[in-house]
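The form predicted alone is given below as one chain in structure tokens.
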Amino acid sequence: MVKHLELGLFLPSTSGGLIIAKGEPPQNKATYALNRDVTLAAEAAGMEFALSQVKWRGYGGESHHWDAALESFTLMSALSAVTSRIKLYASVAVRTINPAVLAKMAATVADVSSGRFGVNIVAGWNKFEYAQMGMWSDDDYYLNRYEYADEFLTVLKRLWTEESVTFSGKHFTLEDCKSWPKPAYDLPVVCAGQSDGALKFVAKQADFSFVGRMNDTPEQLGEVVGKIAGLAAAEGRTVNSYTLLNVIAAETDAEAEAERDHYLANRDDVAIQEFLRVSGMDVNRADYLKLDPATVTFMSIPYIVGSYSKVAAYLDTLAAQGLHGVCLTFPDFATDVPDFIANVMPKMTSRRAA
């Protein structure tokens, strides 16, 4: 029996999405209207979830890549009010907010959504986002960020479930801290990362994990899925895995490849160099400085380019490798989401039961 593959949207809440190139598309204006329309389309098509990223500074250049970004919790609260079935995940950079503040924010959106809301925890590697706000203490955070995120989530989950929380840790101190109302259900937690520290953190704290790096084969992704499942089982838990995927689909392979080549030819080298500069600050990302232009233009995020049938077959292969779901991003959400719904989803064996 073919495993069902959940589908979701990595929403266009930032200008430019996951392709650093000039022109529209891939550049887009980050607006509520666009995010509302594509989320409603995804819900009507039976997609299971939508997630918005958290971003506090972009990479400039002619494209102004990521310079504009909607605030994730505000956006997802608004989307909760206009949707009825689709699950919604807001992202939080744990460096930017106290868990006691986030506990109440999340409980509020959970109420608005009637049980469809979850939180994506971002440990926060990008120094230049947080240093501009005075929220970066020292570069040791590059090495201990998952320790910080673990303590953050420990406090957050206690605030969601306990009458009062007193806590004294390395990073947070709470004294008889109360947070009401409580969420009416266990909010699902999403995390990402593939370092050893990240995988241990995910196995202990997450319900869903994002896996995948550029050039990973479906088989390699399957190995990571199995590793996370094993680590989670040792903790007495179950963690399902998603991957992020940039999709360029067309009637034929040649048409899709021509679209990809157009973005590569129009890449924004100024924004790319800034992306590489700040990525290189992280000792865990030093290899980013050696990436080839195609990989960098797509921000080292996996992508699939090809005919509708090729894309559908690739997604079915991911399902066969044990992926629970795929979070999709596109060069032009306004046209690409309806196109994907009409021409790719009907061809997916892993979606026929849905």
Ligand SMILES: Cc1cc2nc3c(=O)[nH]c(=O)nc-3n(C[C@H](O)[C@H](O)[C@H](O)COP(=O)(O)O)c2cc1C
Second form
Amino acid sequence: MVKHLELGLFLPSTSGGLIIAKGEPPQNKATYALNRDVTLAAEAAGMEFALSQVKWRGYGGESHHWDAALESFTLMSALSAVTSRIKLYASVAVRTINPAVLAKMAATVADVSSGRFGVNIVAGWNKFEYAQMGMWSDDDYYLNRYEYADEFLTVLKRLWTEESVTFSGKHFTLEDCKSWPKPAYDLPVVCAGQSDGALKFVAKQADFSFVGRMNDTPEQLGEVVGKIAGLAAAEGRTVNSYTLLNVIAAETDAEAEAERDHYLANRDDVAIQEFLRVSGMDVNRADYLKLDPATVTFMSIPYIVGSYSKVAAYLDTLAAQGLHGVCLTFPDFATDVPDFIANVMPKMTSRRAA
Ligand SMILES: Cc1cc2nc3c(=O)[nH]c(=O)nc-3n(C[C@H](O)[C@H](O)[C@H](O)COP(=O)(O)O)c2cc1C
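Just the form predicted alone so far, so send over the form predicted together with the ligand.
To see the whole picture, the full complex is given below, headed by that same chain.
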């Protein structure tokens, strides 16, 4: 029997989404109205979740890619109030906030959502996002960020469940710290880290993980899913894995490929160079031209291009490889989400039971 594959949206809360190209689409004014409309459409279609990312600095260029980013917790709080079934995840950059402040923010949204809210823990990979506000004091942070996240989450979980927390750690000190209201349920914790430190953290502390690098085959993804399940089992825990996927779908392969080629032809070189710089890949013009245009334009995030049937079959293959769910992103959410719901979801065997 084919396993059920959960579906969710990687919300268009940042301008440009996951394609660094000029013109429109790629969408996206980062507006509440767009995020609300696509979340309501996803909920009505039976999708299971929506997640918004935390971003503090974009890449400029003509596209102003990611320059505008809605704040994740306030956005998900508003979406919690207008939805009733879909699960909602906000992202927190642990470097930027005290866990006692976050404990109350999360407990508040947990209440607004009546039990549908969870937290995506972001250790941070782009130092310039944090250095601009004086929150990346030393480069050792990059090496130890999942150990920092581990202490952060230990404190957070205690604040959610204990009367009073007194804690003296490497990064946080709490003295008879109180946090009420308590969330009425165990908030699910997601982490999308892929490094070895991240996987250790995920196995010990998270409920869901995001796996997958660009050009991974479904079989390679299946291996990572198994690895994470094994690491979690060694901790006596269960961790389910998801992947993030950029979908360019159309009636025919040729149409979808033409759309992909349009983005590649219009890629925003200035913003891409900035993306590479902050990712620690400062490349000169000659090196840059040797990079795979799709990898840089689609931000090294896995993508699928093809007919509705091809995309549906690919998603079914991911379900067969043990993926628990897929978080979807699109070039133009306003039109692509209804299109996916109408034309891809009905073709998926892994959604039939739903
Ligand atoms: C679904 C998903 C959501 C993510 N959300 C964020 C985010 O909100 N903010 C951010 O800075 N990075 C985000 N990331 C990046 C990850 O947190 C992580 O840093 C990245 O996968 C690299 O792994 P590493 O940190 O172990 O090196 C996300 C990645 C994925 C796949």
